[in-house]
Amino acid sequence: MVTIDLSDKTALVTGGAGGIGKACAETLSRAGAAVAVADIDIGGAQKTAASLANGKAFGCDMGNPASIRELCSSLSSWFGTPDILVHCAGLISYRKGLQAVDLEQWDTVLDVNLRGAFLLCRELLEPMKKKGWGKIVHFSSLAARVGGIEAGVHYATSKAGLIGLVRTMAKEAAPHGINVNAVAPGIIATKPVLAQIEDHKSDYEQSIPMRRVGLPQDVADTVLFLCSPLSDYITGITVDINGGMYMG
């Protein structure tokens, strides 16, 4: 059985508090490494960073570039710059049809999911670049690859550019030992995507290949493969994790 051994690096995963991004930061905790745990939601991180054996908490609201830059300034003071960044923060929502979205709400999940993005690398990709080794794993989404299923417009939109940001990003970042990939999460077992299909979960059972939704900890899983040597080699991907509903 191959041990991954993260016990010499940190991580900072965002939208630790909860779901997929909780899961992620307590699995980068049990490989070993120190984790600061960011989210909007300061009460949620608190509680993840509590239940860590190396966690801190911190909040950060992805859409305010204040804080973001805030965020990273804290960080440096606790333990530098992190070896892994795990960004899984960011906005869904579940308004079907152009007309549905309105400008300001097109604005808001862009900035959180994509510009938040961005603006965090560019907070944190030089000062990695002068480490010699990183790992950064970004979250897009099926309704990337396939348009949006139960989300908006808006929402697959922001994840089809954080696939473009990340091959972008990998080709930077690869010289200075770098790697850069994202996951693509399915139809995946959290407290909002639950809510969401409550009425018809059934109907996805039947028709994902392996007949279940996934659960967070099967992403996780993944996401700890590209957060560590295993995955030296592989950089510009985006993993599709959704039980066989995408096979592109």
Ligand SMILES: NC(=O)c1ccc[n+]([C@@H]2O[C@H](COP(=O)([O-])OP(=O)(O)OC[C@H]3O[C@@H](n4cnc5c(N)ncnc54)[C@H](O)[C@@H]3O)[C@@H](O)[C@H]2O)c1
The other form holds:
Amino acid sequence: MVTIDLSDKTALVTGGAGGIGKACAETLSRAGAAVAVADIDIGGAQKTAASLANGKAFGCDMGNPASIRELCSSLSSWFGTPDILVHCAGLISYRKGLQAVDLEQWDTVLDVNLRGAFLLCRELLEPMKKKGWGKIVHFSSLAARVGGIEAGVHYATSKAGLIGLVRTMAKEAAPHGINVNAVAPGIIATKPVLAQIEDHKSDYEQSIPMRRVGLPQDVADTVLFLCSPLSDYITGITVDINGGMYMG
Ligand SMILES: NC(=O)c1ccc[n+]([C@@H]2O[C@H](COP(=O)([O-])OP(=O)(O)OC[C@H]3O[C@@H](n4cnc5c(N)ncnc54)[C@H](O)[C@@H]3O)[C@@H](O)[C@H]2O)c1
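Form predicted alone done, so how does the form predicted together with the named molecule look?
Full assembly next; the chain just shown is listed first.
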């Protein structure tokens, strides 16, 4: 029997109040990890953390550099440097056409989704290197692969930028025993997505080769694999999780 045992590991899951982040926190916790749940929605993070065997909630705004620094220093007083980082926090934004995205919206989405990921990793990578073992998973998107279907240009650009961040970080981190990968979910049934596709969900269900939208658990299971020793020789890649909508 193959088991994934993370009982001696600590994990930071950002965006842990939301649909996919919550599933990731629960899944890593079931594998035995102590899980810090960070989110701008502190109430939601507390709810998720309370449902875990060994979880703790932290407030953090990924768009705010000071808040990211503060999160990392609060973490060190709870469990030190995380072994695992699942950076799931992100702003999904639906817009049609370049004219529909103003400068403020562009900056907000890029700051949260892309700059936040860079700043968080800049804080954590050096202490993680010292541990000589680590797993980092970022959240890209199908929108980065095929262009935004309904999501705006700012969102698709931020998620495409993450793929470059992942590949570059992967090369730096690999000699230190740290794997850096990303997942690129397709259409996953979470609150913001279900609200957007409410009146045309069945169109997706008919066009997706697997004939269903994804579930948060579909993504969390892949994240667990990328956080486990089963993926030790995989780094710098982006795993597509989309029921066959895009196959690389
Ligand atoms: N659901 C999908 O179909 C889908 C597809 C591709 C990619 N993704 C990505 O997966 C991740 C999770 O998405 P989801 O569908 O679970 O959405 P969600 O809205 O349920 O979860 C996102 C979480 O990020 C948090 N967040 C937002 N802004 C933040 C900020 N400034 N600082 C800290 N936390 C912040 C939210 O509070 C929320 O809890 C996102 O990065 C999203 O872009 C989702």
